[in-house]
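Next up is one chain by itself, shown in C-alpha cells, the form predicted on its own.
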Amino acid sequence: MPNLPVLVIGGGPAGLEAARGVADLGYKAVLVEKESVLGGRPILESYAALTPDMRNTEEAMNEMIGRISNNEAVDIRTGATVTAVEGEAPNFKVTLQNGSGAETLDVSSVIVSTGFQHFDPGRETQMYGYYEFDDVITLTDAEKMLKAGKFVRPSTGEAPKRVAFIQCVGSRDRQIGNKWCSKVCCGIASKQASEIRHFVPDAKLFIFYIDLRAYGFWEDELYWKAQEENKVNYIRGIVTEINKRGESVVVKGEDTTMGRPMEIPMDMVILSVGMEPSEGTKDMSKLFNLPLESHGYIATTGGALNTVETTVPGVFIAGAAGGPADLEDSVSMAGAAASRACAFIRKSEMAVA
C-alpha cells in the first residue's frame, strides 16, 4: 500500500463514498470534514427522506458512514479545515486546522466534494417574503418538518388546508446571476407534496412551475406518482408576488397556460430554493488554483466525457463542487473520482519505478 494518502475534502455523500472507494481500490484516504459531523446536506440540514427512492436520510447516512468509519485505509477528520496547499501531486503538503491547532499532511492526490448551498430567498428582490411572513418557507424548511413528523402552519400550528410550491426560486433567473436549473427541485417538490398529502389527506396542494423538469426515473417515481396518487396540482404559471392578506399569503402572478393573471390565497407557501457553490467549493478553488466555471463552480477538462478531472494534475472534484448534482450524480462521480486519483497514483510509482 503506498505511504502517502488521497485527501478527500467534505464529508457529504460524495465524500462519503469516494473514501470509500479509495480504500476498495486498495489505498489510503484521508477524510476531512469541517463540520463535527459527516453526512453533509442531507444530514445538517435535517432531511427526511431522500429523493427519489424515498430511504429514511439518517438510515441511508449512517450506513454510508458505517462503510469508512471502521475501515483501516480511511483516518477521518471532522472539525477540520484544509488552511494551505504547497507542492505539487504526487507530493502535496496539505495543513489542516481544527480546535488544538495546525497539523499538516503528505498527500498523493486530492478530492474536493465541498458540496452546494441553498440559495437565500432574501436575495432575490423580497418579493416571496421569506423573511417577511411566517408561513413562507422553503424546501429545506419543510423537510426539518416532515422529518419531525408533522406538518402544521408556522403562524398557527394548525394543519394547512392549501399549500403551494413555488418553483426556479434562485434558479433559471437571468437577473440575479444564477443562469442555471438547479436539477433537484422539481423532483423534490413533488415527493415532498406526497409526503405532505399523507399529514394533511385533505389539503389542497399546488405546484406552479415554468416548465416541470423530472429527468430519468424521477418522471415516473415523483411527478406522475404525485399528480394521480397524491392529488397535486401542477400549474404551469410564473409567480411575481406573494403578499399577506388577513391569515392567507397570496401568490400573485400569471397562469401561462390560460393566459390570464392569478391570485390564489393559500396557508402556506414554500419556494423551491435551488443550488449554489458552496463557501468551501469557493475556498477550495482558490487554494488549489482550480479554474471555475462560467457558473462559479470547480471547472472540469473534459466536459460530459470527464465530470472529475481539474486542471491541476492530481486534484479531482466529486459531487456539486462541479455544479448542480443530485445524489446520484455525486455518488456515481465520487467513484469516477476515487478511481481517477488512485489511477493517478499508481502511474506516478510506475513513472518513479
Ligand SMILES: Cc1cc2nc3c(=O)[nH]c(=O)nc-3n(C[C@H](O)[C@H](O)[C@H](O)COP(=O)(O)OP(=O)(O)OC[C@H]3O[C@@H](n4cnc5c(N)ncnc54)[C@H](O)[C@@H]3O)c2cc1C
Given for the second form:
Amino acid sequence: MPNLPVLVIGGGPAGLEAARGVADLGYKAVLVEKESVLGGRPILESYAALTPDMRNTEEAMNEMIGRISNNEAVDIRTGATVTAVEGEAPNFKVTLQNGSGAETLDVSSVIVSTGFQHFDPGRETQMYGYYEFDDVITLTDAEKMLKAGKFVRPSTGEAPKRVAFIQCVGSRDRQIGNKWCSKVCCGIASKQASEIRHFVPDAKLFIFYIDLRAYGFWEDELYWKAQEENKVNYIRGIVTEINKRGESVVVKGEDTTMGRPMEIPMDMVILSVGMEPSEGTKDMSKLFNLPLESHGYIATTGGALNTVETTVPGVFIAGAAGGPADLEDSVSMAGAAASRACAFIRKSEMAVA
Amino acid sequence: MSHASNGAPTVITPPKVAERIFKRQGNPEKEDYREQLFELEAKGELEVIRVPEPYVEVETKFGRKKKIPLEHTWHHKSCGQCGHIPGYPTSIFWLHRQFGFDYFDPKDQTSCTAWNYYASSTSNPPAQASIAVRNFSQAHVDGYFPFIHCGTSYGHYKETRDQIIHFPKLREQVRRIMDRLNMPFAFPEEIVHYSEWLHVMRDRIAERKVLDLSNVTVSVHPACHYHKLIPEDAIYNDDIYNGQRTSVVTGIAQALGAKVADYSNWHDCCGFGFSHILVNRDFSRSFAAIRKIERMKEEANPDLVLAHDTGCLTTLDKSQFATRAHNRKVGIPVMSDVQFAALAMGAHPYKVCQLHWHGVDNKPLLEKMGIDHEKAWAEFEEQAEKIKSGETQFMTWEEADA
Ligand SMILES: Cc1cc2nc3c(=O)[nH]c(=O)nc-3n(C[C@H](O)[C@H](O)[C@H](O)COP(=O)(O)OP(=O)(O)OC[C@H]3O[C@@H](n4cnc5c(N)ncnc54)[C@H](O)[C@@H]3O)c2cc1C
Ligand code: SF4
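Form predicted on its own already given; the form predicted in complex with the ligand follows:
And the full complex, kicking off with our chain again.
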C-alpha cells in the first residue's frame, strides 16, 4: 500500500495549517490553491493587522507559508483547482486543473479548506448605498487603506471627521436568509476603529450594533480598548438606511437605548460585511458529495464534538468552509483535520497490513 | 504599513462606485408564491389567471423575472385617484389608447377597502380576501388580466395573496362566498401595478414624446406600499441607482429626458403613513411638508415631484396647501409618473391630465415644459361650457384629443 498524500484544497490559513500538520505527522500533502498566491482572504484582501494581537498580516501569513514552502513533504500547486474526483478513500483519483492543463493525482484523503467570501452589501439588504455612494465602503476596503498606512475619505481624499461602522451587514438577517453571526466583524470593526484613531486622531468614530459580540479575550483586547483608549462610540441600534445629503452620507436608524429614531451625517461609513460560504466551498461540496448544513456551509457529522469529519469517509473540512470562523477557529480546526486525516490513513494502512 | 520609495505612505482609496460591480445573487430563502398558486390550482382549489401575451419580463429585487402584460388588462382603479386626482386614471387610459392596446375599464369593480383596514382594522380577513378575489375573478370572467392602479391596493393585495396561500381555512371561507356569488375563485399569477407597465413601456413612450424635458428637474417619491411591502415583487434595474432602489418612476423620468435629482429622504414615507392620514392628520401633513417637500426643495430644488400612488400624491400635494398658511418653504407641483408621461406625449393638461385638480400652482412648470397653459385652459373651458349648457353630457376621447 503506497503512502498516498493527503489532498488539501484551499491555501488560506486553514489549508496552510492543515498541510503543515499532515507533514509534521509524517505524511505527504498536496496543497491546491486556485489563486496564484497562498494565504487566503487575509492576503487576497490585504488585511492590515490581525486581531487580536495586531500582528502584521503579511508577516504572520508569510510565517505560515514559510513552514510549508521549504518542506519536502508538501507539494504546493497554486493557480490550480480540483475539477473531478473518482473512487473512494483511501484511493481517490482526483483531476487537478491549472492554466496549462489537467493532471490526475492519487490521494488517500482530502481536507477541504476552501473558506468563505464576504457578503455583497448591495444584495438584499440594499439600503446601505454601497453601489451608490463612494464614501460607503466595506471592512475589506478599509483594511486595504489601513494597510497602505493612510486613511482617507474616498470622495475627497481628505481625512474624515466622522466615521461610522454598521455591524451585521448580511449577517443575523433572517429577511435575507443569513441566519448566522459571522463571529469576527465586531472584533474587526473595533480593531479598525482603534487603528483609524491613530491616523485621524480628532475624528468622531461610531459603531452601530445590534449587540456587540466580542467573545473571550476579544472583549478585553479589542472592545474595551476601542472604547476606553480610542474613544470609539458604541451605539446600540441597527441602521436601516444610508443616504446622501450634500457632501455627507446620512445614517438613519433607531437608537434602541434611547428609544428614538436617529439621523446622523457622516463623512464615511464602513459596512461590517459578514461571511458566506465561498464559491469554492460550494463547488467542492458538490464535487465530493458533501451535504451542507442548514446555513449552506459544509456539514460535519459530530456537531460540537466533531468539527472536522464529513459524511464522506476520508474527507474532512477545516476553517471557514465549515461555518463562520476566525483565525483561531480556522487554525485549530486545521490541526484537528490534519490529525484526523493522518489517523484515517494510518488505520487504512493497518487494515491492509 | 507599505510606503512609497520617498517614505510617504501609499494612498489607497477603495473602488469608486463606478468601479463597483453589483451582481444580483438570486432569491434569498423565500417561498415562490407563483409556484404555490400553481400547486393550489393543481389541487383544484383556485384558478390562476395567466399573464397574457404580449408581456415583458423584468427583474425584481431578488432577481426573479416578473411578467408585465402590455395589454388585455382589466383596470382596477383607485378610489383615491378617481376622487382626488382624476387625471391620474385618465392618463393611464389615454396612454393605452395611444398605443392601441386592448384594455377593459370595468364598471363593477369594488374598492379594495385597504384604507379601512389600515386605519381602523374594521372588516375581517375573509371579507378583505373575498373583495380581492371577487375583483380578480370578475376580471377573469371578463377575459382580462387584473391591472392595479393604486399602490395601496397593490400592497394590500400582495398581503392578501400571502394569507390566501397560507391559510386553508381562509381559502375555504372565500370559496363559500365565491360560490354564493356564483363566480370562480381566481387569482392572478402576478400582481401588477400600472407604474410597472409604464416602466416597461418607457422607451416606446419616449420615442413618441413631443416635449423637450431636459430642463425639468424631478424628484421621485416611491410608494412604501410599492417597494417596502412584500419587497420581492418590486422591479429593480441594474442601470437605475445601480440596482439598489426600485426603478419604477425614476426609469420613466430618465427615459423622457428629465433630470432626476436625489435627496436624502428618498426612502421616507410621504406622510400618509398607512393610517396616519386618517387618524393623525396633522402628523401626516407636517411630515409630508417638512420631511419630504422641504427637504427636496433644500437639497434638490426640483420643478416637480413624481409619485406613483394615490395616497402619496394626495398627501404630498394637498399638504403643501395647508402648510403654506404657515409660511413654510413649500410649493413644488406633484403629479404621477403617468400624468408626466402623458403630458410628454402630448396629452391635454386639463382635458386628459386634469392638472387643475392639483393643489400646488403648476403653471411655471408647464411653461418650463413648453406647454401653453392659457390656450389649454381656454380649450378646456370651452368643453366644460358644452357640458354645462347640456349640449353634451361628457367629454369623449375624441374631444379630449382635439
Ligand atoms: C474583513 C475581515 C477581516 C478579518 N480579520 C481577521 C482578523 O484580524 N483576525 C482573525 O482571527 N480573523 C479575521 N478574519 C477572519 C479570517 O479571514 C478567517 O478566519 C480566515 O480567513 C479563514 O481561513 P480559511 O483558510 O478557512 O479561509 P480563506 O481565508 O477564505 O481561504 C480559503 C482559500 O481557499 C481558496 N479556494 C477557494 N476555493 C478553492 C478551490 N475550489 N480550489 C482551490 N482553492 C480554493 C481561496 O482562494 C482561499 O485562498 C477576518 C474576516 C473578515 C471578513
Ligand atoms: S460578529 Fe458582530 S457584526 Fe458580525 S455578525 Fe456577529 S454580531 Fe454582527
